[in-house]
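Heads up, the chain below is alone and in the form predicted alone; it's given as structure tokens.
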Amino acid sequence: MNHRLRVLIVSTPVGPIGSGIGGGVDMTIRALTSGLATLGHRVEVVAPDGSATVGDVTHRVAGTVQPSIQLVDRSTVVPSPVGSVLANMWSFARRSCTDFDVVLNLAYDELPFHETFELARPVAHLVSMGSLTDAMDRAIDETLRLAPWSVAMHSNAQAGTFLRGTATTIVGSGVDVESCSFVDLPNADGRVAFVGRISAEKGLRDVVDACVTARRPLHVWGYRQDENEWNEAVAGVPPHGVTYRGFVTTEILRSEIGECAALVMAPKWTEAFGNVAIEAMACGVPVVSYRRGGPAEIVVDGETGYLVAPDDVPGLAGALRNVETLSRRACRQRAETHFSTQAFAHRVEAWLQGVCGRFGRVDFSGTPLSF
């Protein structure tokens, strides 16, 4: 039988909880605390100064933000001086582990991989994007070859990015459904909406050209990371072609999408699992993308929406052109049974009881790490 796990959480050093320059890393945070509480586990979150409240407490930590790493070329190695927000957070978790179970890193960087050997406690990560620099990819493979259990991804796309995914555990991910407002009927005007960061790697620059020649008006919710993307997205766009909604609170998404006929995905990059695509299918709201990275494993292609070749504008188009057909309680009824909070606590809860599990019967004394 499973026991109440105490958790700490290190979330992502480039950004605040709630900031949106996390990404998808918010979403998840207050999935896993919400569920793991729900199955009776102790939740913590260490996170950066000016980090929205999460988990039972929320330790906030100051400290130099790190780069987005999306931003940097493959040969990059990013560094984490003394004094950023990610050496201190994993300095507060190397202070308090021993006041937890499992502590669970979020963070896309190389310094949370060393310390799965280093720790008075187990360390879990649940990796966030797929392969996008060298130096990430000899620490998360190094760490697979060494303790596979303590590696986990949202997606199979995701983990064949990686030269020894296949040894990853994958765990999906969740949404509360029951604060997503499912909504019958969208909009008359036959509105789709684009939800994300703006910046190149999200493909935005497609979706309204998609949306343009499907004569379809585009809703845009996000960060605006990238000014020129957004700029040059939008230069030429018809009157009225284009609104941003801003980057708004997850609450406010949730009442506002389901007006929406589609939502659009068209990632230029093998995204690790797609959080806004089980948002929109819990308000009703079928998802068409390129068939690349997560969303093509969260779409059933021709019941919760459509999957098109990559990189192929006219077949969105297309797509968007039959969204109506789709039923968008079908959209629910798979969010609610596949995505839910519960569903993804449930899967986190079973690979980290195994991590406790394997923690201690492991010598890893004299084995030499290459990072």
Ligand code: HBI
Contents of the next structure:
Amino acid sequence: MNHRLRVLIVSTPVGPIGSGIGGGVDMTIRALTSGLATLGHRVEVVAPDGSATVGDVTHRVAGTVQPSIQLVDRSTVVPSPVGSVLANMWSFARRSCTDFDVVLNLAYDELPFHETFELARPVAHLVSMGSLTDAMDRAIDETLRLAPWSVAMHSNAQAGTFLRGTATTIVGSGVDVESCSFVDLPNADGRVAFVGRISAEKGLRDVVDACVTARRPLHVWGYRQDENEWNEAVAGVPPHGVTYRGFVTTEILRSEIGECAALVMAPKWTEAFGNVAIEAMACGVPVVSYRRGGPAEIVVDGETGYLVAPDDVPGLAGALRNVETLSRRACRQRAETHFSTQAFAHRVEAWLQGVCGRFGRVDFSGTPLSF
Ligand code: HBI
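With the form predicted alone done, generate the form predicted in complex with the ligand in the same format.
What follows is the entire complex, opening with the chain shown before.
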């Protein structure tokens, strides 16, 4: 059944789309709005005031932005008080959901999960991160218990961090590959890229150490969220060892990263996916990463990059020495076949059609009906 879907996407409440605060969700929304539109579906987005225009219609909503759940500890409950932008986005969704076939939640917050069975239309949840707090674990696992089909995640590793994660649908992610310029010949100085928020969980210190050992200049693009993390990582590095290229727009990043011989990722947490990895591959840049989290499911070891034992900095350095043996064309092709917005949208389309097909068929005694 391939009928046209009308989808309302409810964005993350931590900041406007395009502000950079929304991290991976920004890219997910752009990939899904264009990918699903290409497949003939209608997509509208509700997002905080100040958001960029995405989808067929962007509904901008006022309210206090949500504190980022990445900055709290496991026992914290991140409330969604009345007047919060999250509460206001869901009031909008509740009011207008009958104009749609399905509401797609991208917020990593409790309120949307409690709304799963409250709306007059099915609610689907694309979870953006691995397990972070007990309260969110409870909300996600309860939804997986009652309506497992309504939850999707980006990688098996991410799903594995939740009690009932095996019940979820894995959809990967996607990037508009055609807007990434393929570079066959990188800069002669053998430079390497690090792209991402400068924060402890991204492992910049390991990347700097590996590049110094491999005698490769490191270029860093990203939002310097944690100045202390930056200063500690670059302390004692030889001149020109590390160059900060700024927190640039997606377009600029995609026009510059192709000059690099490799992208290095050293996630210290279970990175849910690793969008930067597919952007780099789309530009022909192989990816060297710890075998941890989403990147381990993106990289084909020895073909589109190298996977290294987690926290093995010498191993990272050793892999960096061999990146010139990899085919940059193979990286581009893998991005085109597996991680384009079309490929991602096909996976999400199939998932959302399943969610619509099962709407209203939850047996609240707790055992999902068999179909
Ligand atoms: N924190 N409370 C909260 N809600 C979110 O949706 C959220 C977040 N922190 C980070 C985040 N989303 C996005 O950057 C994801 O792409 C990781």
